[in-house]
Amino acid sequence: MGGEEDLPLHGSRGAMRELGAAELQQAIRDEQLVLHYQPQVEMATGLVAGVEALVRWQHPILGLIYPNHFISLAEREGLMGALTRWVIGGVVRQEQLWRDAGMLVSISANISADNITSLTLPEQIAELLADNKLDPTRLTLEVTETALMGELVTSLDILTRLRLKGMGLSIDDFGTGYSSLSQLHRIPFTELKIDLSFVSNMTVDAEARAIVKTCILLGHELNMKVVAEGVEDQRTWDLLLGLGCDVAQGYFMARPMPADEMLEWMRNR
């Protein structure tokens, strides 16, 4: 659901404290969750290729909480289904608002290992898209390589059904989950996202640069669009462009931002 920020969680007096399942259930029910969006830029043209939706929790006491503090809680307490439904619902509603404002944009959203074993997920998302008249090709679902490798047999059917319904499929954090070529070949991914740990080090680490190059070549050979996460500076952008990467995402272009700021950013762009 977007864990790009690893910020500490403090209570009102500055002490670290744990969040509870009941709090998260209430947050989902009471609309305390918010979505921020980070643009993805087409490297060859500089145009916006889409945005990634990243969930945050606007806690009434603790303030804005980043997903690294509550995604594991949701997984542990069986709340990922409800959380994912909220996120996808929010994405669909936001796309409709942007469409009404004259802005057509594709949106990516994360799903978890729990989601890709849910037999009802493809129909639930397809129904939501149909109800809101959203073209399914404008939605890409991202699943991490690690989650995929842990649930490969069950997830293969779910992911194939999602793809058949027209949605894009992205393998996220690629390079960290040790997937085999045969596994990648079996699942109809449309996009490969290179893990930011390699991208952010490629200007100073020859091995990281070699891994990024290999990922780009592999993605293209498998007819996938390749996205580099963690693009922080001009030097990284230039290296990726020279290697033929398709899309860049990172602070060099823009940080994640609320929907209204995202609309303004796209218009100015």
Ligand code: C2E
Second form
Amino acid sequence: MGGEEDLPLHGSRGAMRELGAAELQQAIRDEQLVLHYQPQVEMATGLVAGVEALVRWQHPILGLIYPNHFISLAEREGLMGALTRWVIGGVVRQEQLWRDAGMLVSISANISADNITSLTLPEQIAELLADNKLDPTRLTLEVTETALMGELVTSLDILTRLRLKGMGLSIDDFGTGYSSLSQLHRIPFTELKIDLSFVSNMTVDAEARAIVKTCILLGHELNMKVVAEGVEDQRTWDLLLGLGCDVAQGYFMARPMPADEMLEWMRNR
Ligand code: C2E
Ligand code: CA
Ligand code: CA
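The block above covers the form predicted alone; next, return the form predicted in complex with the named molecule.
What follows is the entire complex, opening with the chain shown before.
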């Protein structure tokens, strides 16, 4: 039970041919999408701080396709609204199933640039949460730093509304975009996620290590929880712990896995 198997190149599987917009639209409608979950572990205690939901496409012919092969298609074709609604709906239903099984877990979901300019998004998410009686503070929305570079005024408004509704907000892939500190400060983020390119190199690359260290200091100064993604070995874990990082996520602890395996994994801990 190790979740997803080892891939030669992360996210390289699937999509041997062009995937089309109509096909993706149908996939969203026909429930061909599936969510896998990866645990986030609190470094100080070893407890599960939450899980991140990661979408996959169970294609009837091509098999399991990773998001790197269809997220940009969804963005290009205006399908991000529908995809995100499906993802949040799925997450909320899953949380209910886990809760029924006696497992209380916080969930993070990814949203994209398109979503944070959609004025209807905060209400839609709030409704999905209310329908399933999910406490909004148990949902964190992850937005990449690059997604923030678009229409900042609108996204600031929408992100603030989501935050006011109680949801957590995480700045994903931190260190790869160009957000200025003053911009960052204006958006009510609760969490900073250090990009895996820095984390996975920090044992061998002094500069990557310096960047990780600086991100942790910055996050803490701005009162954010700091998450390191891409933790692949014990040495990285040890370094991060020494630097005071709050939460770790990565293959060292567990790969993303289907919901039932996730439940087993949590029970076995
Ligand atoms: P992300 O949000 O930065 O997610 C982390 C990615 O790193 C995931 O790839 C995860 O499987 C992978 N990963 C986790 N631990 C490790 C590790 O230790 N080493 C390495 N090398 N990789 C690790 P995945 O699932 O293929 O997702 C790729 C990207 O697709 C995500 O990056 C995210 O930007 C996007 N994505 C995934 N699900 C969704 C979704 O539901 N909605 C949106 N809008 N985007 C999504
Ligand atoms: Ca993410
Ligand atoms: Ca990331």
